[in-house]
Every structure is written in C-alpha cells, then in structure tokens.
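Just the one chain here, laid out as structure tokens, in the form predicted alone.
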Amino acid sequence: MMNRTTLLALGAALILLSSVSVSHAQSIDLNGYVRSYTGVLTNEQNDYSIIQNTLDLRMSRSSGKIALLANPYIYQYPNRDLDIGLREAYMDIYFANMDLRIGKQQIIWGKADGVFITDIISPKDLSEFLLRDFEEIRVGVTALKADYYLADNTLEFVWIPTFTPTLMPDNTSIWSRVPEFSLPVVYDYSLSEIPGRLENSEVFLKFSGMSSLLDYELMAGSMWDDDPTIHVDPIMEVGNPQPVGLTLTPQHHRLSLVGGSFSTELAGAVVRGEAAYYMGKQFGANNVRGLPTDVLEKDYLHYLVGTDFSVGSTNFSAQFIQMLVLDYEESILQDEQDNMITFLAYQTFLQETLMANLFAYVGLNNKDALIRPTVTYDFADGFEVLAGANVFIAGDDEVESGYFGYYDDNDMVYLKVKYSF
C-alpha cells in the first residue's frame, strides 16, 4: 500500500507547482523519464526478476533569490499497487556568500565509485540489491543544507531532524538475505525505530578545497548507524540447560566519522582516494559457546585507492576497496579486513550513439563477484534502449559464499526502453 504522508507530500507539491505554472508558465521547467524495464532470471524457468513502469518528473522553478524542485515519481508493477513518492523536494535560498537548501534531497559527497564510504548521508535503497540506478540507490532525507564560499572552497554543514535506514527488500523478495542459524529464530522490531527527538538529530561538515593540482574534501559527522545491528538472544525453556531458539532484534547504534577525500592528475591518469575513520560500531559476535549472542564495539577504517585513465576511446576505472576493523577480536562474525576491487570499462561508438559498458565488483575474501555488462543506443532523441545482464559469480562452486556470491541463483538479463524529455 501507498504510503499516506508520502501521497499527501506529492499531492502537496504537485498542486503548488501547478499552480505556478498557470500564473509563471514561461519559469517552470518539466524534464524527467518514461522507463519499462523487464529482467529475466537465467534459471531453468526463465522466472522473471523484475517488471517495472516508471514515471519520474522533475519540475523546478527559480526566481530570484529561490529556487523550488520536486521530483515525484511512480514505479508500477503488475499484480501490486502504484509505489508513489517523493525522491526530492526543497527550495534553495542564495545569499551573497551562501546556499541552502531545506526540504528532502539526496547530498552525494565523496569521488568512490559503486561503494560508500564518506558518501554516506543519503542512505541506501537496498530492495533491489545494487542493481538500480544510484539515483535511485540514494534516498532523500529531509534536511538542512547549508554551502559557506571561501574563495575556491566551500564549507559545507548538515543537518537531518530524523533518522532513516537503510530500505531492505521485504522477506518474499529475490534480494532477501537471512541469516543462516542453527537454531529457529523469532524477529522482534521493538528497538527498531529512532524517536524524533532534537537530541537523536544527525549533523556533518565538510570542507572541500580546490586548486590547480588537488581537489580535496575533509569531513566528520555524528550519525546513527543506517544499517542495523542485529541482537541476537537466547530463547531458553525451563528445565533444559540449552536454548531451543534464538531472538533476533535489529537496533541501530550512534556513530561518529572523519574522514576525506582526494583526486588528482597525474601523468595523464586521475588517481583518487577516499577513507572514513568509524567510531562505536557494533559487531556480532560467537559468545564462549559459539552462539552468535554477544556485540563488540570497535572502531573500523573504510578507504580506497582508485585511478581512471583512457586507453585510445576506451575509458577505464579501477579501485581497490579495504574495510579493516581495528582491535579484532576472532569471536567477531565480521573478518578483520574486507577486500574489494572495482573495475569498469565503457567505449563509445557510432557517433557516440552506441555505448559499451562493462562494470565489475570482486570480493576477494570469498573470491565472488558481480559482474555488469550493458550496451546502450540512443535510438532517437531522448530514446534509448539499454540491454544488459547482472552475474554473481560464487566463491565456491558447491556454497553460496562472499556478499555477491550468495545470489549466485540470481544471475539475470534485462531489456530497459527510456524515452527522456
């Protein structure tokens, strides 16, 4: 079912910028995309993965000193009511040295590719995996955002009134990852949810700085955990000294962060860099009877090292990703270091009509993967047709292993037709 506060919000500023346009029709502009996207799994079925009808709109207007943009949009699927929302909707008000922006809207900081590491304010849409667009990934969190100009360097401070995680893809979905216990489990949601309350608010800082020979962006922030940690207690019976199930309780933890990133140009090639120092995060853990009942607290380090550069017309990006938790402790479920690279490739071709891309995440812990080819023609103006397949490759042949492993049976082609106005 439709959300009721999201359908009033559209309602809201559907009726506010049509009204505007009947009195400033020449000042608003209207863009946004048609898209039918179908997938299809490469299983002996042939079962399909998605059927999708999009609609997104982007309508804005300036004047002035302010600017306003909402961006509603509508996923139709057969069988299941409208998805209607809000992606965005704020205003911007300029001063001479200063922006802000108030309302919902997605913040993007950070130069990674594919992964989140200080890009992390605007939380993730998880309920397709990674397979969306980013701007779809992203979801727009209600806040306030204010840009400070120094000459070439900007001051940056948010501020979001409220929480809101990470979107998980519901228990029936092909994206759904459960964990595996040896023991039946019993979900409980009680400590789930963040009050808001002015004391549970989310704020970060960022300074970027821009020169001839460096772009840089140095940030902190104070945040809640948009990933829940998941508590895990024993069910116990009386009379039997073992348990007979487990109770697993998701509850999100306060965080705090520093961290920046760099890019630069260097004999022809961009080399990049990003890392984020994490502090209080909580970590599942085997007790001393190998249950995964404890959590420990311990700080982690999340960078990478990237470079792009061109071979002839082909454009290639590469980046190695580590997560390292520090002060490790071997009862943690989580290893001690997390290695990932990345890779992509794309080249243009008939008048820069046909586009070949090739994107590729690999985990080296577990040797799986997901690897992205997709081929894109502009067919006309604003028409486009992409076809495309996703791949998870397992780190073992005979168990389902690594983050992109465990959707092995997930393997999938998909045709997407967008017309743009």
Given for the second form:
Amino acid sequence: MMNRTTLLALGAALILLSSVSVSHAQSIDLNGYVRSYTGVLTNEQNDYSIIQNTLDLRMSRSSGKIALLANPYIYQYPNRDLDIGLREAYMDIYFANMDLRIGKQQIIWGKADGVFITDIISPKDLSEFLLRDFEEIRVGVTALKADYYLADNTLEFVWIPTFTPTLMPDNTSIWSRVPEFSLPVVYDYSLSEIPGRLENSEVFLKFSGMSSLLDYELMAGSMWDDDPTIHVDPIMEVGNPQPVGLTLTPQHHRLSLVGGSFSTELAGAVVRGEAAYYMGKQFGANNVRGLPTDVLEKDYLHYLVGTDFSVGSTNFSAQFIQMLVLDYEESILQDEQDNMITFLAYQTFLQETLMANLFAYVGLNNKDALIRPTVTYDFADGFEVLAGANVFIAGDDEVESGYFGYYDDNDMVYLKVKYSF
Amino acid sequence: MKRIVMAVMLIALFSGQLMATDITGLQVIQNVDNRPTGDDMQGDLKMTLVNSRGETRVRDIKQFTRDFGDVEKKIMFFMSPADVRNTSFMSWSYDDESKSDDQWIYLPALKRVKRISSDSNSDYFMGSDFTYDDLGDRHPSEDRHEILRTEEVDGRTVYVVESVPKDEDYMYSRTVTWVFADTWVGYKKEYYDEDDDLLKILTVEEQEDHDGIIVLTRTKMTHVQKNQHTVMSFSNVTLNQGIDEGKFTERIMRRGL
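Could you present the same protein in the form predicted in complex with the partner chain, rather than the form predicted alone shown above?
Let's see the whole complex now, leading with the same chain.
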C-alpha cells in the first residue's frame, strides 16, 4: 500500500528515468509489461475474485563488469490505494571467476515445478494462494549472493541479513485461512517479528554442477521458518477450571536444512529429483486434554521425483511429492505423511501463437485438488490474452477438506490481457 | 564433326555416370557434414515467421557456436519479442552418434535453467517452421543415403541425394537434398512426412564466403502443407574470433549478453 508522498516520489522517479532513458538510450534498457486481470467466482452471485491492473517495469543497465536492475511494480485495484513496490533492485559485480549480487533479489533454487523443497530462500507471497504468476509469487529478499565458478560447477553463498516471512492474505481475503478452534481465540503478535540483528541473519550455501550426464545441486541453510508456528495458550478465569478461550501467538523458529536436487535425461525423458532434510521444525500438537496447546520439535523430510516427457507434440510433466515427519507422535496436528502429485500437459498450435495448458495439484491425503486449465493466444508479438479457470475440488472428508479443498467455494474463471514491451 | 559431337556427348555421359557411381550418397552427405565451418561463429539471427494469411512475426536472436572437437556447443540469446526477451538456450552436440544432444533453456520468469529432453528435437523452434533437429547437425550415419540423380544448375553439377532414416519413428519418412558437387553446399532440401507426402522445402537464398568458409546467411523453410514459411537471416557473422569456453555455461545463460 502507499500514500500520496510515495506516489509522488515514484512519479518523479519515473519522469527522471524517462529523461535519463532519452539521454542514455543506448545504455539503459527499459522493458516490462502492462496487464489487466479480471476473475469471477463461479458461485451464485458471480462475485469478482479479483480486478487488478498491473504495471511492471524492468530497468537495467550493464557496463561490462557492473550491471544494475530495478524492477518496480504497481498494482491497482478498484476502490483501494495503489500497491507499489520493488520486486527486485540489485547490482551485479562480475569478476573473472566470481559474481556478486547485492540488493533486493529473488533467489530460486532446485528442480521442482510449483513446489518448494530446496527453493526456500525467497519467501512466498500467498496473498492469492498459489495462483500468482511465477515472478509474483516470490518475494524479493535483501541479500548478498556470491557465486564462484569452476568450469561447469558453481559454489554459491547467500547471506540474508534480515528475515522476511511468507506474505499471507489479509483477513478479508477469500484466500484467508483461519484456524478453527472450539473456543474463542485472541491473537498475540508480540513475538511474530524477528529483530533485525546480525545473529538473526539467514545463510545458505549451494554447490551445483552441469554436465552431459547430470545437473545437480547440493545445498545447506540456516534460516527462519517462513511460516510461523501458532503457539496456543489457554485463557483461564478465576474459579473456572475450564479454559474460556485461547491465545494464539504466531512465532517464527529457526530451521536448518540440507538437501539437493538433480535432473538428467533417461530414455528420452527428463527425470528430476529434489529432497531436503529439515531440522528443528516446530509442529503444533494436542495436549493430554485434547487442546492444541503443545508444540513438538521434529525433523522432517520433503522430497519429490518427477519427469518431463512428450508424446507426439504434447508435453507432459508429472511429480510426486512427499513430506514425512520423522519420529512422529500421534498428538501432532499434521499428518505424518503428506503426499501430493502434480501434473502438467501443454501443447502449442498455430506457430506457437495458441497454447493450451493444464496444470493440477492433487492432494493424496485428503483427495483434494486444484485444477488450472488455461488457453493463451498471442494476438501479436508481446500481446497475449489468457483465459483460464481455477477449480478447487474438496475431498470426501468433511472435517479435513485439505490444502486445496478448503477453497472449494473459490472456483473461478479469469481473463488476463498482457502487453509486454 | 558429328562424330566429334557424338564422342563428346558420350564422354560427357560416361563421365557423368562415373561421377554418379564414383561417389556414394553417404559420401556426399559426409562431405556436406565435413565442410569447414570454422572453429567458432557468432552472429545475429532474425527469424521471420509468415503464416497462411501473410501475417508476419519476427524473432531476434544472438547466436554463438564453437566446435570443441568432440562436441559442438551453441548458445542463443533471445532478444525479441519482449515476452521472450532474456530467454536463452544452450545445446551441446556430440560427434559420438550414440550420445544424444544435451539441451537447456533459461526462462527468466522462472529464474531457472531447465534441462530439456533431446526428444524435443521434433518440436518447432520458437514457433518457426524449423524443428530443433532441422537446425542441428544430424549424423550422416543416422540415415541411409542414395544418389537419385545428378542435375545441372547454373552450369554446376548437383547431386540429388535421398536420405531415409534408420529410425522408423523419426519425424520425417525421408529427405531429399540438392548438393553442389564443387562446394559440398546444399541449396535445397525436401522433407517428407510419415505418409511420404511433401511436408516442407528448405531453400538457401543467400550465402557468404568468409575466407573460404561458406556460411548460409539466408534460408527459407516453406511448410507446404500449412501454407506458411519462415525466413532465417544471419547477419553480422564473424568466424574464428576465439569465443571463450566460458560463454557456453549456465553462468552466461543466466547473465545474458
């Protein structure tokens, strides 16, 4: 969100930029896109799920050993203040065998599509659940990234001085997911912030390689859990042995992980795998009286296997993902195993001006799903119209509707008109 | 005089037969394959796609290739249109015919380098009428070659060679290539589909001589069945500039030019 001062500052910056662009047209590269996005719920009222206009600018300049990039964006919604921000703003410094990137940046690791296993450096923007485009679902982090190159191998070090959590939808959003308790709840956000101190930094290390036989990544990290653990405390009253309510205190905890990923070609198909072992995750659990007031620290394993292949002119991709809590205890609220598959099929027509795409997440625990068919047509170079649907399917279990099934009432159709320049 | 003419004609006919029988179809295609292309090459590629309604779309690419002996590495940077800008594509093609090409694509929206299957060689490159395989180096040993006939074009002898893939599942049932005998440069190629119907015709419209190395600078692929075509123009071509090995790495795919 923004105020008038911010808007004026941005306007002045853009005017300044445009004048700089004219005077240094050969060295400043300006591109981006304008997009109009309208979604309608398929409920009886046909409520709008979203009406959004976007301006996304990428300003870059490269002069040999130094490169700069700034990626401001503006989201405009009816009857709301403009949402203005910087997706990325960084400088690159190139040495003979090393690159440094300093500033706000999106850092993407791993080989998984649409799933976050070792890809945990840039937190997620879940304000529209998982529906945002790839670039928009990542939150840029202020970081120092150093890459040292040795032939086709790379050693990458990332230092993030301050913690950025997952961005969650606000309480009025159709994507807000409020935990359900049998007692009234009160939120205490006093512990939800991580103070900006050196000791609260996050650090990551990755060694990766690319060869004819195999592409691989090995990684390790010490980080904060992007998703807070909700600590639950009973509210007691004098003279009443039963709690009259619950205090919910979201709190981020330190996590460590080691992991890796690979991709290779086998019999004409690309085979991919990715795994991470997380240490020190705090899981919510029930106490002996059945109240969810306990927190248990457990390690867990998160992995996937996947393949990309084509049949005729249609391309397919499938992934199986499992999250496995180790040394599991029955009182933990989360399932011991959480299994999911993803499926992608797409085909292009008419010199790649028309593309049909089908992507689906299927939760195997609760038999819920999110199915995302889209059709994209490029009317001209850089100008595309995308029509799509998001269909949420709830599982059989009425109590546990599942990660996707929870949004069973949010089925929608939408249209995106985008011009890239 | 008639006897002399007859004798010349007989000699010409006989020599023509000699030419046709002295060399095999495989040797013609091997000569084309072995034609010097330089140790490395770079240039600007412009693809103009024209559909059946005559509507035109243009894709601009910067391309770098280098021959490392047993492997040829190629990297392409997509400059336009805007929605594919900063995408890059890299391929490593091996002399060892038992080894499939390795291919990767960097998608700036995903900020990831993805390995893609060499099975995608039958896919059309950026919506053009060229498949990835059409743009790559196909090993002569992957097909059975036969000289169908010789022709005269502008006073030059041309071999017309039919190539039938040994792999029955290959996307073309056969190709027919016209090759100049004096330079081993092909100037036309026909592609036939699985029903043996003519699918596409490749013609060489312009070429440049760089110190004895012939570079095809303008080719046209006509998709006969779809009534559309793609013109591929190569400009600002430079050869043997000593392109650094580090150009063909993930680092440069991500960084771009």
